[in-house]
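Shown next as structure tokens: one chain only, the form predicted alone.
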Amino acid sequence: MDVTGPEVLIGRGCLEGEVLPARAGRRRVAVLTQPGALETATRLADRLTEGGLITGLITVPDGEAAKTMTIAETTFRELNRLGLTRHDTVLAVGGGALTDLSGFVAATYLRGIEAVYCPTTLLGAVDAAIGGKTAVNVGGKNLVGVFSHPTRVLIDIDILEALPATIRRQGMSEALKAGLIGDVELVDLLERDGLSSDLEEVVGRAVSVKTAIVEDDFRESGRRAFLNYGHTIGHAVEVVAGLSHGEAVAVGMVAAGRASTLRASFTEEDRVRTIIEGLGLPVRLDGDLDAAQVLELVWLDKKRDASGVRMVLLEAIGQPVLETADPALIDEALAAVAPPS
């Protein structure tokens, strides 16, 4: 398998230049998008058509509703209709769920065709579009997928700066995660400036953390697992509590902070919680929580192995460790974010 990382272009107005890398024999491009990014996707599709390519626009639902086997099959059939070959390209224009789906479709259609990503949300830019993980949800989150890099990722800061604050918060959650596991200065920046932090610096730093880890461990046999900080419980509460991904990861990081205090002698649990609150993200769950369902999904998590669930903890900011979590530790971590009684 080719594990060469993509060309990542970060800048203002970068979608106004050449979006696709050179590729011999390319005649068709399937532009996958979602309602929230349709205007940008349509503009790019029109430019590609004007440049002589045969272009088809495929719209899938926003958010996690796109990441189903049913939507994947519908998309495969659209690629059939467009007549894509192995020389052609899937161009993903949208948020993190869209790039997850598009990457999965591209990696499996005809046993693999080119994918190019244009993430239009901060969460997509700092996390989902980087690292070569593609997936759809089957029962649990991201349980069916493949490792496959796009050839290029274009991150247009102008588009990200125009996002509503509610969407920006989602990405700041994943950016903070990147800082907690690998960039102390990024954590300091988010603590100081919160949602007003310079996006070009936030994106650049978060992408640098992730690409460095992925280049060292593409298939998650070792330190790539550090990128899952906050996700063991975060993914479970995302499903059970109906939170957005960014909100769920924020809650998951609070839970992981408690586990880190108990198991890894972490001393900055309160500081991290305060930073999360400063970004306008939740630090605990509201309403009733089906703890049994959360635990069931935690034990179904992809990060399990023969000895149990592998959970990322912090010894200090920038110093993650991987531990096997027993049920008692999971219970303690969940108690830190449980709804008030």
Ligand SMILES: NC(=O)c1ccc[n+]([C@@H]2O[C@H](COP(=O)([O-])OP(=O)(O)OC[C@H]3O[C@@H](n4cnc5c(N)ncnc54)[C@H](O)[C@@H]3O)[C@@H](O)[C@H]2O)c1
The other form holds:
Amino acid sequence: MDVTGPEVLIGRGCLEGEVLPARAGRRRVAVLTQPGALETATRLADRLTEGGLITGLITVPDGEAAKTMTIAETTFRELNRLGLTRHDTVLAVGGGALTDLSGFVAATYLRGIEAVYCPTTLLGAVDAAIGGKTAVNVGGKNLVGVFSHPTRVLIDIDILEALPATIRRQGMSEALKAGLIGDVELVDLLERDGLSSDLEEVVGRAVSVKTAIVEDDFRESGRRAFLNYGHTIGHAVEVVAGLSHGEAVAVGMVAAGRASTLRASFTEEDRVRTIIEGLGLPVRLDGDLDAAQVLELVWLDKKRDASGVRMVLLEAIGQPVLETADPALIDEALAAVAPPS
Ligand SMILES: NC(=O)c1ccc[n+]([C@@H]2O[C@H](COP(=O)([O-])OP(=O)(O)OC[C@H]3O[C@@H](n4cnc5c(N)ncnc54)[C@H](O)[C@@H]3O)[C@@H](O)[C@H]2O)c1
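Return the structure block for the form predicted together with the named molecule; the form predicted alone was the one displayed.
Expanding to the full complex; the earlier chain stays at the top.
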């Protein structure tokens, strides 16, 4: 397991430079990618081949369909067929689903080989590629995985700027979360400029919030749980309402805002809801929602401990606290995002 934080490089056109860190004995690289990032991955693979490395390009299914034990096994077999050894490297080029799978595969193949990430979605850049959590879904989301850092994360702002608005929005949701738990100025920026906020600044600030927390608490025994702001209810509505991760976290942050007002004297619930709306993200659920199913999932959530569900609340922007939520609080938080009747 690699517990040393990676080198995170953020810049314009940085994928045109030296992508891999120097490493003695490296001869082979498996470039793992997903359909949306195939063009970038192919370009990188070609450059690595030109540079003298034996390179294989592996495209896995899109989105969550990649995060399965079956795809992990297919990928292990492919790495073995390519002859990757402990001196070699997995280069992950894609969004959060792709880096989660690639990190898991790299951390377990031959008991762990080097991983390098090039996140190509905003959500990947500000969140999934940072912090060393890797996972596949087995029954529950992210149920099987390991903590393991890549050696380098390369974030090319030019690639992020070219993203379609829907994908940009997803990432803005996690960027706002980073601001809410640790960077007042990032919240101000997103409030002022919305979806057109300067991505270099958004990514730099969000990555700083996350790396500072993770350096302090890699295995989530304390502060790292703050990164789950909006996720307790968010994860449940992601499953029940079929929202994307970023949208579900947006709704989850509105619900957590209500819980924060009720239990932590938070005074900026309305402001945060307006910022979320300004980013084009949902602030309530549409259609029929099976509230009982949401509650059941919240209760099953792996963040539950013996005394109840642990939920992150805000005392103020930039000041998160961890609370044990009782069923009444979850009900009230959910009511804040329930479909209009
Ligand atoms: N490990 C962590 O700490 C962590 C944190 C947050 C989220 N996650 C995980 O991240 C995943 C969500 O991340 P995501 O939203 O990036 O999902 P994703 O990887 O599914 O990517 C979203 C979509 O964007 C496409 N895409 C990728 N790069 C593109 C590009 N440059 N241009 C156009 N399309 C592109 C993909 O093909 C996909 O269809 C979830 O599985 C979630 O569990 C992990």
